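Just one chain is shown here, as structure tokens, and it is the form predicted on its own.
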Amino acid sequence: MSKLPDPDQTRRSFLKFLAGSPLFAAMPFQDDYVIKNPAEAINVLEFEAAARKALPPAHWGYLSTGTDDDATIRANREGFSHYQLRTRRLVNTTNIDMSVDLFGTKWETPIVLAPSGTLFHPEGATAVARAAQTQKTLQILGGVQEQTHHIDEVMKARGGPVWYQLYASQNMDMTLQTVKRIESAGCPVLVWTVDILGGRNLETAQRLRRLDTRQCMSCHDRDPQVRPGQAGRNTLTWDTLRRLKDATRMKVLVKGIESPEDADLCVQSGADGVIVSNHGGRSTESGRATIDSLPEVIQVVRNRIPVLVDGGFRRGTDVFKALALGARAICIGRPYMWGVAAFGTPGVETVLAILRREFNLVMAQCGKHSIAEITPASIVHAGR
């Protein structure tokens, strides 16, 4: 299979050409320009540099880190190059419907705000919730976030229910207490994250933490992580999923599924849905993109339960490819966290608006009027 050109290398080569061209010699072109407000952003990637500038080293290290050598973070982005769009022409796309139904609730787009374990803005989850309300976007509240921003407070800012990410305790009684409290608050969907139960090795975060002279353990000590040479002790199993299902009326999704075998066990154990995820490249250094794991999961689930996916989504084309492979919706993490870190609520609003605009554009370019029209025939596997 022929290797597609590296977009970053292509961009650098083009910029080098511009720099040497007398036509552009007098133009004030800055490759390292950092946006000063959300309105300047051309795409969501431009929020990354703004967030790095705004955050102290330890916070940036946590936000940007993967595991081991960060290969899986890179794989998540590179995976989208394995699929190409099949564009269509002369289709009337005056009215495009990007809405999607998830457990009986209709959302204007299939773009979901994934849970974040660490806060990067003083208002944290409530700043994100206000943006979710403005953009009419589904928000999944991180379980660690809820310790400092109660779910009732977040729902008030959102103007409606949010989903809740559960980090289950090894003490099942404590976990069930949390489940009951979240259900009583009016949460409709519980998202159990299972991909870091065995521990993880966040080397980039540790390196950048050494550069930070502040006392910031309160920001980082709650999120499960493992230093080199250590391993997590996990006693939670598929029986735990069955107990969770029996203990609540909420829908229960399992987040962190990457293999078809586990997806099938989710269905057998009563899960109401799965999220194909490698924790943004932060769980296991598998080196495999979630977009490449998605087709196998879709194949074994056979539409019995909805499948969502996260990992590396930065463009409207990425969203389209995932839906074409069978995902019901996609979740974004780092892009909106860049936005909130740099600019608060307006940053998240702009990130969501840009992705919606791009997704609408690619639907028009591919001649699709609705999500239902996006099928496997809408893309081509590169090299086939």
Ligand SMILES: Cc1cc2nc3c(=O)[nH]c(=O)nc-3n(C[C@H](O)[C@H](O)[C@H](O)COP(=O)(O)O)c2cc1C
Second form
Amino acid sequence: MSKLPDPDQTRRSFLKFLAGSPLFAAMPFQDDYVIKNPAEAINVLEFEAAARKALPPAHWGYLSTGTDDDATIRANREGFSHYQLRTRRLVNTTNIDMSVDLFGTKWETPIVLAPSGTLFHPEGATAVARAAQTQKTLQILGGVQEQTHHIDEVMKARGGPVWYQLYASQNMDMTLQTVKRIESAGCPVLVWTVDILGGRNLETAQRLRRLDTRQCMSCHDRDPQVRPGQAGRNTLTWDTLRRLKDATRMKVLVKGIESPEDADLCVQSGADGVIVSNHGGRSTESGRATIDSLPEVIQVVRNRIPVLVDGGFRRGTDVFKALALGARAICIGRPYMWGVAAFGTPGVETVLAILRREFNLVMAQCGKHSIAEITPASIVHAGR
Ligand SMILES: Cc1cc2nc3c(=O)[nH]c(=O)nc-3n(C[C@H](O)[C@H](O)[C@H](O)COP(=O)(O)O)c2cc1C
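In place of the form predicted on its own, the structure of the form predicted together with this ligand is requested.
Starting with the chain above, the whole complex follows.
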């Protein structure tokens, strides 16, 4: 007697046939679908492929690179899975207030635009500033970016002050001139980035640069070639922080802090705040997520100054977890950089709108009406 065909086997064969068929490849629901405009985006991660498509290899390499094996980029994302949400039910969440206060200014959400030296858009920081204005979002202007888009121009596009990120020069007089200039422009907060003073090794950027056949010097006025990392000859110390503080009325934040010892030294040296950051996995290949560094920093700072954090924030739940661990606000880097590279101002606007919607949703699901209600008891450390 002939055997009847196994229905599971038949279904598997049919699916296998479908997967290999050109018809299947043309269907819009395949995993590698690339959004064509911001309105199509379901989440901020979808802007990554759009930016990759829009940019030539060298630029994409610089935007996406981490250091060495990019392990710290991956750690930043994986770190969020170490924390889980404690949901709450049957809470009336008609009114949810996501606002935070940062140095006397109220912002509608705790989501901040991290500084970038390069924005891969002709209008650079001004394109981002226009989105920051419509989305009522705090923008930190990268000091390197300010060389092409002056702070006055960016503040005009923003319709209000932006914070300024400083790479202090080894020549203190030059640094102090910049600080004075920025202060006179009306900037309220200076963010001093300290995490690449020791040098860094951006390998993905080097690899993708090799694939780019264009002549860099036809657009850049100096050779932007990323070279193998060398140890930096740094002379800047905690004394530099004290000198910066003495030289300005602006608030001074230190960006790039990961260890509690350094956080404590920030407080002792007069910093007004710290940003827990590993430069988006672009400084030291520590392998450690910033979300995992945050609790130790919060513990030692003991509420004396605000602690912000960045690195791998892609979801409203990520924002919630960081706030539950004690961060005052969080910064996003690549998501808005993908947005501006692919679609200009509307790209950044949509990235911010999506994160705001997701954060609002998770606050509702966890029964929170305000940021103050998000506490360590709102999450559990996985495995505990
Ligand atoms: C292309 C690129 C350029 C950056 N340039 C700067 C910079 O000039 N100054 C700075 O302090 N941080 C810079 N950063 C780091 C960001 O401010 C931020 O710390 C990081 O992007 C956060 O991680 P995320 O990209 O995973 O969100 C840069 C990051 C990227 C991806």
